[in-house]
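Next up: a single chain in structure tokens, the form predicted on its own.
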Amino acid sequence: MKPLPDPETLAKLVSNVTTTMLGIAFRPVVGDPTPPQDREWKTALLAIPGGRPITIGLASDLESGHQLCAAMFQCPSRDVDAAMMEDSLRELTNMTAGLVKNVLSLDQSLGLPKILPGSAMPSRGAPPHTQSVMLQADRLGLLLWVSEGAHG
């Protein structure tokens, strides 16, 4: 059985889907990796079900999600709204977590993926189950982890 990936392969592996579509590559933040508490989050998570049950979880914090929703859509920050946001970010855990399932070579399904209630930072789960890594471009902030079992 593969070891979850690192941090640096999480990046590596969102800034592909990010960087294909969007044109905005993330990369692992340096230092203290802990997301900030003070601002409103959206997360979505999306279960890989079967003999190797994975879950994977993406935050993006208010700004950030209008912003990659705007790349995402073609459209001024100004017009995202709330359900165009979550779609977004529906969107690109879908596509990170088909390319972790490979990277991990997973013969399972993808589940959907759901978006959390709330706006605070969920819980990520604790190691050695977990690996997540704090992602940032610009201004642009995501938060990636991959847990062994079903969550959420």
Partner chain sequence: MPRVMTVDDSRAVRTIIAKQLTALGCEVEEAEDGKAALDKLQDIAVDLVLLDVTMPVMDGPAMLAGLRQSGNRTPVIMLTSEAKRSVIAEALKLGIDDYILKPFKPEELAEKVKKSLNLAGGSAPAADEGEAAVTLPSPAAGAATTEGKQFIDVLVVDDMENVAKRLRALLPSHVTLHAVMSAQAALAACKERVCRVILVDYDLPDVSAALLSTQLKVLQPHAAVVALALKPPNTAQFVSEVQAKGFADALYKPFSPETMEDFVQQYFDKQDLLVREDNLVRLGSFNGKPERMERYFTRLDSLFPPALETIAAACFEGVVVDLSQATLHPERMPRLLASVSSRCSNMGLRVLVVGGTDVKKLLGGYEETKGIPCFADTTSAKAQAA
Given for the second form:
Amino acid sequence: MKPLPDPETLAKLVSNVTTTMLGIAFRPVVGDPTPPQDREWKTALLAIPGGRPITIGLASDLESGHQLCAAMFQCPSRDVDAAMMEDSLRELTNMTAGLVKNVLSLDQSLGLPKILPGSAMPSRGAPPHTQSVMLQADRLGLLLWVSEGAHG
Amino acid sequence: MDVAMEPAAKAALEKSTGPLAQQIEKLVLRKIADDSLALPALPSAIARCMELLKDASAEPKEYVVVLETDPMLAARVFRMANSAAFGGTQRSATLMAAVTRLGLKRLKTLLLQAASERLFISKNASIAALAASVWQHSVAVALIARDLCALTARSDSEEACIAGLLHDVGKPIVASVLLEAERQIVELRGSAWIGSEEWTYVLARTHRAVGVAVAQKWELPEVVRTTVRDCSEFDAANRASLANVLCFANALAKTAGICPPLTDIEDAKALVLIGRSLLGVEEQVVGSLSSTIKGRVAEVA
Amino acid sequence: MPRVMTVDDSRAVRTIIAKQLTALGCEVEEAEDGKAALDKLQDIAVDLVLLDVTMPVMDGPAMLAGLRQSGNRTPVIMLTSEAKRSVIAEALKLGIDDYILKPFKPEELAEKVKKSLNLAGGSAPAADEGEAAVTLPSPAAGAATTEGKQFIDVLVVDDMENVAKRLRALLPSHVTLHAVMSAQAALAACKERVCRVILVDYDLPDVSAALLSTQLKVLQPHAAVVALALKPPNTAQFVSEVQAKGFADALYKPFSPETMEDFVQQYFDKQDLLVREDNLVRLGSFNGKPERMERYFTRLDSLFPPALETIAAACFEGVVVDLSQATLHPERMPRLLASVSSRCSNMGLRVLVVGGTDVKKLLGGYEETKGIPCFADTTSAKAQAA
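Next up, the form predicted together with its partner chain in place of the form predicted on its own?
Then the entire complex follows, led off by the chain already shown.
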């Protein structure tokens, strides 16, 4: 059984998705600081059920989510609404989860991503049952984590 | 895993044979670690040539001196240098001329092909047929991987070719271990051991580690070792990896009909489709590779 | 206008696809899950479905099964983050045309959609010859991609630099030449240029020359791909071998002025040997060494049939063969004309010849040609043959 990917690998997986789809490359934030608590957050969770259940979470602060959504829909930022933002976060989570599943050599099917209610900073676990990484591209920020077990 | 069966049957097989496969895998890995598994050494002439290849200042005559100690190998060098592909009027009358005509890059591939092929020759009738078909398949994978690299702007076609030749090299070795275990159990209990599906399953689970150990013992480049190790699955996060090229070539050789017994063709077709997207291989390239590979393997293997 | 349906629970993905495909000239329908797609497909027909795997309400595999059960054989491309082999293998059994793994690049989507819809710029659909079929673009598609590209007479693909240098020294200066040393560079050159002849080293170190030749022909359907090799003992056998592998011919190393003269005549002097204008066929002269005269007539033998077919198709009554510039070999020329006359007779065409007294004398010397009328100039001959 392969261990959960380390933060560096997780950063590459997210960047792989955002570079291909949006032309935006993310890099891990040095020291992996605690995300700012004073911002509002959107969080998507995706479970991979099966013999080794895994959960993938991707969260963005509202401003970052807004800009990523505009890039995804190829539209001006002013045209972005809440539903579009949630949709693009779900899809980024879905694509990242596909890569995480591949890295873990899981012969299990992807579940459907869903948006968590509320705008609080998501809580994440600690290694070895969870691996996480804070990511940055200019002023854009994302938080990705992967946990053993089915959550959400 | 190469066994063609429904998902439910696969799961049942994994449940029933998984523990045995794990035990065999542990046994083989332990044998590799404590150097008690009889891993084949490079034949001495090939090993000495490989040493020379690392020395940029080595002269062709130095290779000739070494090759002359292995008549079979020397004959192979002559045969390739005088093959249709190299033209025929100026046939190489001397080993020196043959080596010069081939060039060092081709000589290296030829040496490793000769060394690998010897591992697929078994005096044991139970293994001989399997080994022969795995060798044909390995040559096909090597050629496809090499051509794919050359056609897609990669500079690692030589490593791809070597990794292709070696990607299944652990199979005949593990098969020998299994046969020996079977012989002992049958003698001890007087009963049959495992069926062919379980046999193939255990082989599929275990052989890569042995292939990596052989590549290590032969001091092949790191990329060859990691490629042999990782080529069972695609790495979607690292699309351009050589292991992905080899995984694709492996599947394509199977769908082209050059495959070991009990190959799951449906699984191979799915891998080809996934690989085409991952590696950006156009459909007509797949068509060309598939339609020509049998003839090319017949020329080489 | 081709109509494509994108079935994906992500509005963002549907939007990206719709924008890209609209730019390709497609009309795009959207559905957010398998059930919505099946419902829509009861009312409208589409040419292609782009199908996600994991969706709420009804997932991709269930939708595909339903589609096929209803007898609908519309091509389907799976576009998904799901790379589980058993899922893809099942989809293959139900009949999918292709597969795109997310995240995807716009080029991959465009290429596969164009190929599936058989639009210009995509590879042609697979020939119905099983899995091993090699697909080539149609000549029309090839011609369309040649616009605005630089033309070169000879592309040389050989890992030995001196091969191209030697060729350059031996080829006439008006024959343009471009040399590359690898398969990859050859493919790149063929995407950027239009070539008349491509010379491929039969023994490239990293790739099968036959495979490369096939790929080059896909990009350059009108070019002659010729194998470059050391001269074998049995050239006829070797030519058969290379032709079986897709090459047009072979050219042997080391090059000599004589072999290059043949090469130039074969690929670059054809137009001057036989020029057709309406029903007038003008033959050029032979300027080489006398021992190569036979090749001149062999080439004329091969150039006549298509010219005659064109004239017959245009409903002319006769064909005028102008021999005033031609080389009048005392045996070979009458034999050529006898063959042309026989062919014309089968097509319902009369043969008229233009030439001086030497031509008249030559024709009169043979039973098969003495009946062919001979005129002093083309105007009077054409008046008879219109």
